[in-house]
Every structure is written in C-alpha cells, then in structure tokens.
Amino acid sequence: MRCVLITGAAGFIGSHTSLLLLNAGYKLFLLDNFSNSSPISLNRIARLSKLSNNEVKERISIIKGDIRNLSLLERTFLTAKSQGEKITSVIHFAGLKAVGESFEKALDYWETNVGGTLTLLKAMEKNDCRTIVFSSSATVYGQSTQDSLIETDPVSPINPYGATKAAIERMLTNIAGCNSHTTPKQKSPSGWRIACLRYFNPAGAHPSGEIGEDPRNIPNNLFPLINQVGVGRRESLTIFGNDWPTIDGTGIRDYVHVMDIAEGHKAALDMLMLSEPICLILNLGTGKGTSVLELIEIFKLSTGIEIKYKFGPRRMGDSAISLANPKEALKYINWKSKRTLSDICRDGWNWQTSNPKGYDDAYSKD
C-alpha cells in the first residue's frame, strides 16, 4: 500500500487532499498541530470516504504535533515501519500563511515555515524518503502587472510570507541539485523527486458541505470573509483599496476551486512516484482573473445573497494583479482546473450555511 505523510493535514487544502488520496487507496499519516485547524475535519474525511471503522484504523494515523519537532517526525516514520509500511512520500502543507500577520511576526514565519521544512527534510532523508510535494504560493512572484505569470518569471516576494515560500523552494531545488527557477522541470542528480506547486487563490469547499475553510481567527483570505458576511458572522466586508490600476480599482486574483487544487497535488504526487528523480515548479490556477467587486457579484448571482462592503486603504504586501499561466501543469502533470467561479461560490456557501460556526464544537454535527 502506498504510504504518504501529510503535514498540515487538517487545514483547508490539506483536508481536501487527504480525502482525495484516501479514496485513491493511500495509507495516510496525518500530522497537524491544530493551531489554525480542527481535528473535526479529519473525522469528517474518514466519514466521507465511506470506509468501515476497521478500514479507517488501518488507513489513517493522526499525529498531533509540530513539524519543528524532529523526534516526533522520526517517530512517525518508525511507527509506519512498525506497522509493516514505509512512508515513501510527503505532501507538505504545514506552516503559517497570513500575509499581513507575516509582517508583524516575521521571526515566527521564518522559524515555522523555513525551519520547520528543514527539520522535515532531515527526517525524510534519514528515513530514505526523497519524494515531496510542497505547498508553495503565487506570493513568491511579488508585484506584477503582467497578464499572467509563468514559472520562470522573477521571484521577488513583497512580504515575509512569500519570502519564506521562496526560500523553501530554493532549499528544495538545492537539495535536488537543480538550478532554481530556470525551467519548470529539471532532472535531480541527487535522487530527490520534488514538486513545488505555486497555487493562486484556493476557494470553495467540498460539494458535500462537510469540509471547508475555517480559519480559527479573522480570515486573511477574501472568500471566507464573503461567506462570513453572508451568514451574518460579520456586518460587512472591507475591500482593501479601490484605486488599484485594474478595471474597477479593486485587486484582481485567480480563484481556483479547492478540489481542483487537491487534484493538482494528487496528480503531482502520482507523477513523481512514477518518474525519474526530478524537480518541478508549477503554477496551479485557472488563468482567469476576477476583481473583488466581480467576485461579490458572482457570489450574489450564485447564492442569492447580497454582500455589504466598504472600502478601506490598501493593505501592505498586496498587489494589483496576480494571475496564473497554468500551461506547464497541463504539460507535466496533466492538470487543469475544471470548476467555475459559480461552483466555488455554490460549494463554499453550502459549507458555510451547513456549518455557520465552522468546526466549532458547539455547532458541530459530530
């Protein structure tokens, strides 16, 4: 049975990817410290998989802990061996991820994101596991006015969060023996199989409404804020800037359904497991830009809910446009987005109305 360690497994993208891999027959070791997630999401992926209780026990191991804890990571690899299995690959989601907060807590971001990844890689190498899919970000590109971004565009992040993602990419390409950012695909002379997936703006939820995005504090992303205003948890949405050089003055982003993103991780992992040692750096996006005001209008048309909003000043670390050119992902891992913005709005709203307080125990169906 194929065994994979997923860090940050209880988070938004981690939980959706875990469900996909569980249904594909993988045995999962799910690691999370639950600082910005809930263990309820992991209970729900087990339920959504429709596995029997015995199958769940055989196929899912949940580890509460931090990626900076080397002894914990090494014990996880040893636990797999004691069960007659071998963790052959890692999907790495764990880390701090708020752009604004990263300015205030830059040291924490470098320690957790970069230091944690270094610790993870040490544990992997010690246990002869050299396949990793890394959750990177379009923030590595920084400011751009281009119609779309390609993988060989300059890496020049404008916030500490993006800087940590870029540093991790550089670390990974270094250990693979590759030149950073010169081509989306390179052979790895050191025997590593690595995929850095730069995704743009994941949104939406699983169509069941059982798992979705539930930040434990004030959301840093636009879509969960829209949902929270729609369900009455917040009075209105603040749009950061209406004077950007865009069609309506609001920021333009590439919104991609979380299930498409999850499928991208599975496609990358499947490709790595069958390939020679390589290093991939790929965009995951739709290639279509949507402004904040356009998204609010599409949300209204898709759900019937009108969102109150007001304008505020630009937010430090933001850019006017961030839009993917996803052609290399189609070329190398046969991936492209399938779902629409209407799908994102419908599925995200279904999650929010089914779980008005997210995974909060007082409101949970579990």
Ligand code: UFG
Given for the second form:
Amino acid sequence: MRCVLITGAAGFIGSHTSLLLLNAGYKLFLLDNFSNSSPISLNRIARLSKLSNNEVKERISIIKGDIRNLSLLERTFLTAKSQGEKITSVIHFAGLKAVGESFEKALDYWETNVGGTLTLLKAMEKNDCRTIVFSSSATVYGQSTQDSLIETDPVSPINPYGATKAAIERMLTNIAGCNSHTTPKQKSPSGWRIACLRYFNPAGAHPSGEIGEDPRNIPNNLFPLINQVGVGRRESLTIFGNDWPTIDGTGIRDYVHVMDIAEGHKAALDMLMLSEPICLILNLGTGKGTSVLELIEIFKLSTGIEIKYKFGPRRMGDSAISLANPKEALKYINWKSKRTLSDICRDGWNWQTSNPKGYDDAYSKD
Ligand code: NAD
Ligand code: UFG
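Moving on from the form predicted on its own, kindly provide the form predicted in complex with this ligand as a structure.
Once more the chain from above appears, this time first in line as the rest of the complex follows.
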C-alpha cells in the first residue's frame, strides 16, 4: 500500500486532499499541530471515507505535533516501519499563511515555513524518502501584471510570507540538484522527486458540506469572509481598495475550487511516483480572473444571499491582479480545474450553513 505523510493535514487544503487520497487507497500519516485547524476535520475525513472502524485504524495514523520537531518526525517514519510500511512520499501543507501577519511576525514565518521545511527534509533524507509535493503559492510572483502568470516569470515576492515560499522553492530545487527555480520541469540529478505547486486562490468546500475552511481567528481571505458575513457572523465586508487598475477598481484573483486543488496534489504525486527523478514547478489555477465585486455578485446568484460591503483603503502587500496560466500543469501532470465559480460558492455556502461556527459547532455532536 502506498504510504504518505501529510503535514498540515487537518487544515483547509490538507483535509480535502487527505480525503481524496484515502478514497484512492493510500495509507496516511496525518500530522498537524492544530495551530490553525481542528482535529474534528480528521474525524470527518474518516467518516466521509465510509471505511469501517478497523479499516480506518489500518489506514490513518494521526500525529499531533510540529514540523520543527525532528525527533517527532523521525519517530513517525519509524512508526511506519514498525507497522511493516515505508513512508515513500510527503505532501507538505503545514505552515503559516497570512500575508498581513507575515509583516508583523516575519521571524515566525521564516522559522515555521523555512525552518520547518528544512527539518522535514532532513528527516526525509535520513529515512530514504525523497518524494515531496510542496504547497507553494502564487505570491512568489510578486507584482501583478495584466497578463496571466507563467512559471518562467520572475520570482519576486512583495511580502515576507511570499519570501518564505520562494526560499523553500530554492531549497527544494537545490536539493534536487537543479539549476533553475523557474523551469516547470527539470531532471533531478540527485534523485529527488519534487513538485512545487503554486496555488492561486483556493476556495469552496467538499460538496458534502462536512469539511471546509475554518481558520482559528478572523479570516484574512475574501471567500471565508464573504461566507461569514452571509451567515451573520460578521456585520459587513470591507473591500480593500476601489482604485486598482481593473475593470471595476477591485482586486482580480483566480479562484480555484479546493477539490480541484486536492486533485492537483494527487495528479502530481502519481506523476512523481511513476517518473524518473524530477523537479516540477507548476501553477494551479483556472486562468480566469474575477474581481471582488464580481465574486460578491456570483455569490448572490448562486446562493441568493446578498453581502453587505463597504470600501476601505488598499491592504499592504496586495496586488491588482493575480491570474494563472495553467497550461504547464495540463502538460506535465494532466491536471486542469473542472469546477466553476458557482460550484465554489454553492459548496462553500453549504459548508458554512451546515457549520455556522465551523468545527466549533461539532464538539458536541461529532
Ligand atoms: P491551513 O492553515 O488551513 O492549513 C495549514 C495547516 O498546517 C493547519 O492545519 C495548521 O494547524 C498546520 N500547521 C501550521 N504550522 C504547523 C507546524 N509548525 N507544525 C505542524 N502543523 C502546522 O492553510 P491552507 O489554506 O490549508 O494552506 C495549506 C498550505 O497551502 C499552506 O502552506 C499555505 O501557505 C499554502 N497556500 C495556501 C493558499 C490559500 O489561499 N489557502 C494559497 C497558496 C498557498
Ligand atoms: N479582499 C478584500 N477584503 C478582505 C479580504 C480580501 O477586499 O477582507 C480582497 C483582496 O484585496 C484581494 C482579494 O480580495 O483583491 C483576494 O484576497 P485574499 O486575501 O482572499 O487572497 P490573496 O490573493 O491576497 O492571497 C491568497 C492567500 C495567499 C496566497 C495567495 C496566492 O491568502 O496565501 O492567495 O495568490 F499565497
């Protein structure tokens, strides 16, 4: 059985990807320190998989802990061995991800994102595990352009969070023995198999409404904020700027369904497993841009809910437009997004209305 360690597994993208891999027959070691998530999401994954209790015990091991803890990581590899299994690959989601916060806590971002990844890579190498799919981000590109972004565009982050993602990409291309950190596919002379997936704006939820996005504090991202205003948890939305050089003055982003992103991870992992040692750097986005005002309108058409908003100043570290050119992902891992913005709104709203307070609601009933 293929055995995968997933860091940050209880989080938004980690939980959806874990469910997909569980249903595809993988054995999973799910590691999280729950600093921005709830363990309830892992219970929900087990429930949604429809495996028997015994099968769940065989197929899922949950590890509460930190990616900066080398001995914990080494113990995880040893535990797999003691069960007659070998962790042959890692999907690495764990990290800090709030752009604004990264200006105030730059050192924490470098320690967790870069230091944590370094520790993880050491544990992997020591245990002869050289396959990793890494959560990179469109933030590595920095300043916006009117054109869609391709992987060969300059890496030039404009916030500390993006700088940590760019540094990790460099670290990974270095250990792969590759020259370039902007080439979509390169051979790895050192024998690693690596995929850096640059997600654009993941949003939505699993269609069941059982798992979704539930950040511990006030959300930073637009989509969960729209949902929380919709459900009455917040009074109104502040739109950060109406003077951007875009069709209606509000920021344009490439929103991509979280289940499409989860499928992108499976596609990348499956490709790495089959291929010679390579390093992939790929955008995961739809190639379609949507402004803040357009998203509010599509949300209303899809859910019937009107979102109250007001305009505020621009947010530090934001750009006008961020749009993917996703053609290299189609070429190298045969992935493209399948779901629409209406699907994102419908599924996200289903999650929000089924769990108005996120997983906190679940403590009594799960
Ligand atoms: P998330 O916060 O929901 O998930 C991250 C998970 O990592 C959380 O469960 C958190 O508890 C855990 N974690 C954090 N620090 C940890 C540590 N030191 N040790 C162990 N676990 C730790 O975020 P997400 O939206 O699911 O994002 C997953 C990854 O994708 C992140 O690396 C993020 O930077 C990246 N990414 C996210 C987006 C987005 O818009 N959601 C876009 C691009 C890239
Ligand atoms: N926005 C508002 N009001 C809010 C929040 C956001 O107007 O309260 C606007 C932003 O200005 C931007 C758009 O909504 O125009 C999207 O903002 P998000 O915060 O949802 O997303 P970002 O594009 O800023 O960043 C996200 C993730 C990053 C990731 C990046 C990749 O937060 O982790 O996408 O493009 F790296």
